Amino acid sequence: MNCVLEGNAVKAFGKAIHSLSRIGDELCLDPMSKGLALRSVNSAHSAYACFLFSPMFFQKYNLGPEQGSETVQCKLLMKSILPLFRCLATVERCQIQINTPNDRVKIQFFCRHGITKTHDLCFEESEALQAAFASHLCPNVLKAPARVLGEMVMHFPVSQEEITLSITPLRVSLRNYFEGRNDHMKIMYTEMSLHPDEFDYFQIGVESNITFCLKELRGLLSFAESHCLPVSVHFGAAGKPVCFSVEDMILEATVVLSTLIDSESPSQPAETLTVAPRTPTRCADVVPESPGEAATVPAGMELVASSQGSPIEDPALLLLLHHLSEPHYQERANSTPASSICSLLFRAKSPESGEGLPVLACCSDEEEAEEEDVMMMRSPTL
């Protein structure tokens, strides 16, 4: 196989190689007679793009009349083939030959001033790789500008691995996908929706919710941007593939993903339950709801420390806690049940008796000087 590239096709091969490198490690050289078609898939085999040149893309593609209709697929490492693309500023021609008899993969980049840069690379054969994917049967197709899709996926950080893509009649939008949850802090959602008019082609079948990676979808995009061509979307359900492809004259381009089954349930933010500390019951909390039922602390009584760490060890206080569960205070606890519990914290003095009661929660001068005043203004003016 014999072929040449000149000016801006230069550059486009080498883009199309930079998208490749973000799908597999090796890379793979299928000539045709429909043209020249450059293939990679990730060790998972759950990612497969495929780059098509038509013979119009070259300025001269020859397969040779050694080959005929049988040609060698050639595999390559993408390690060794990728730094021969990334500059090429200078770069007018380049021709790729691939000869048979010693498995090499000869390139050759002619430069100004007469600069000739040659490069001989081993290959190994390989089977073709092809997915088996019917993009015709799926229920979901989406067709927007490169340029859409990229600033849609340009929110989301490179760190980003897995998205989101959710498709309803009234919207289709892009949010992150984060698998486990465990520290909520750490993380941020992201969401961008679309409107079906954004889209030069909407067709939704079946409303689903489908997760694929991120990294691979990248390189396809920025090759149909800088080339300013639209990019198709067929998918299905969840755990089917989803297919990204670019068409044109002279070249198509297809990128494969796999998906995730059950992607329902994770896509969604986890929801988080506040859960409150209980607070212990104290005696000054527990009012009785009617007259008839009054305060009684059981004879057996337990002692509780405080919140504070302090146990109750006052003997006053328990003996009194011991007199409110008497019979004949029944009657004083009835006629005023809320006085007789508030008296244990504040300061207060019996109506019938007139003896303080002991004092668990002193006032402060303040309020000592605000009672003051209410007593004076409540006194009999002579």
Contents of the next structure:
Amino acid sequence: MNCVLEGNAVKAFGKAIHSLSRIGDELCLDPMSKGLALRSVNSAHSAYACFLFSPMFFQKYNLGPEQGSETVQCKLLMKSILPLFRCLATVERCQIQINTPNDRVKIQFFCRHGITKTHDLCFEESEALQAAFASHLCPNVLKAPARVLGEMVMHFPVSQEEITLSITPLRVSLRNYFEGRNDHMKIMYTEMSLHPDEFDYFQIGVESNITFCLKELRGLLSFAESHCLPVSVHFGAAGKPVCFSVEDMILEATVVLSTLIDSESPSQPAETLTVAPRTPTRCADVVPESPGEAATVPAGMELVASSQGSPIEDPALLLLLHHLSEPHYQERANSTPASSICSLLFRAKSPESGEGLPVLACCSDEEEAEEEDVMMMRSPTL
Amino acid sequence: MPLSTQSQGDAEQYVLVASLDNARNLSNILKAITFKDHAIFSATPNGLKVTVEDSKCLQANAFIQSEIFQEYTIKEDSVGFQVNLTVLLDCLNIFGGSTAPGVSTALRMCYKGYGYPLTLFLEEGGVVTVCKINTEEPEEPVDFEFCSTNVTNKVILQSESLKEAFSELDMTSEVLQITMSPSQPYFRLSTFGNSGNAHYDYPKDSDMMELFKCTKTQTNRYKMSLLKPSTKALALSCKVSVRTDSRGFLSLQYLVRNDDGQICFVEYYCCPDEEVAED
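Structure of the form predicted together with its partner chain (previous: the form predicted on its own):
Zooming out: every chain and molecule, the one shown earlier first.
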């Protein structure tokens, strides 16, 4: 792949990388015919972000001879690439080339005064991970200018890990969330509410309180504010992932975060964490989405146990899940809900060559998924 | 000014007296070469030279001409001593190093000669502090034998363009490679770090390039750990000259303007890390 960005686009690109660095330690560059996707996943697989830049974003965008067959996805260390995009004041143009034969990404900055900076970074070929999220099935949808959301979260200290978003037909509120602490006297509780009229779009299907990690969201909010883009929020009941997205003509950005499960409703099973590397399977062959079901696992897919006891493949992830559901999380004096992190579903991309539009979200109805081009980032029609 | 009310009798004993209305004109430039504790002071009627060395491979010199001082008296052709540079800087900043305009620390630096401490009289806002710093036998600084007749390649760049490159240098690289050539890439800084290679190219016709005189293509590598301290001098400077000689030795000369706009120089000499075959 070979692409060229000019001045302001380089800054936006850098800002996207900065936002992604809030999520994970690795950055995945995924050149596709519909654009260049930058993705990051956190180590707990509870946060996923994707910035997709359409070919129009670039001055020049060429996929190499790999187009048609397996396109190369490059995994880079965030700490290798983030510093390159820090000082962009003098950058006039940036060229990014992915050379498969020698496993290198070449990033060249053409700066003022004729100065050129060339960086040759090593990458690892990897399978792209994508979160499967059916945003069109979410009962609750909000859309507001980035500034509105930014002003709401501004009241929480930078150290605040998690916040709870509550929605009722009469209001939307945000409050800080603390897990079972005994030092109530030392905590400052903050809550703010907005009337539904404050939102460009307000749809409530089910009253809910969702708790998610604020830190991982801040990157996207700051990106959205700098581009003056409205932010859409798709969510449902506690335990289901929440999706924040922005889009304009030339780029789309999404952050999908898992939310804490309400431990007081035992009927709601924990969702299976499926880490799905890209395999040449069609979407229909993929593990069914309904949680708790015994899964038939196609070759090449990993399945990690939920607290419901499905078969384990990755001991490290299992340890993480067990740690999260340790007793001390459940035995708390106060009444705030949730005892374990609900993780996201990840799904293989169907790499049909020439089609160029991999399925980003699979719904529970498999036939629908094959026919519909479901885009996770599509905003609801107003 | 209280410092000038010292008895005249005292003044006769000193072989060196140097005074500054603003001690920052000395402390700022000394900070640019503080990568080791000990500094060799060498004073001549021309001015003050302060030298810091590292493992005989790196040498930094700061030059403060006699004209910079409000008072500069030297009774011998050459006066030399060695002091702890960190202690000296602490003393020069003893009033807290305030940067408020119009507020500055005045300095009178006095030395009686061999065996005597270096005496500093510092005054700010009517408060006087006297510091006496023990001196040591000055070591002979290494002579890098870098002479202009042996220089093969020389460029002068505006510091602004190099500052960004030096702040971004991949510190996981053990070496900094400098390529100078009459043809492409003209002037190139390269690093070879854990995540990959980086090259910073400055073309000869860049408007940041004030002088470009390269006679032959040379590529030399220098230990990153040795050159990293020079970033402080770069940060203070407005222009830098980069020269290499036929042996691959590197000379970096920085033009520094002090608070009062006067010019001082800092230079760094560095041995090459290994011989790289010249193209």
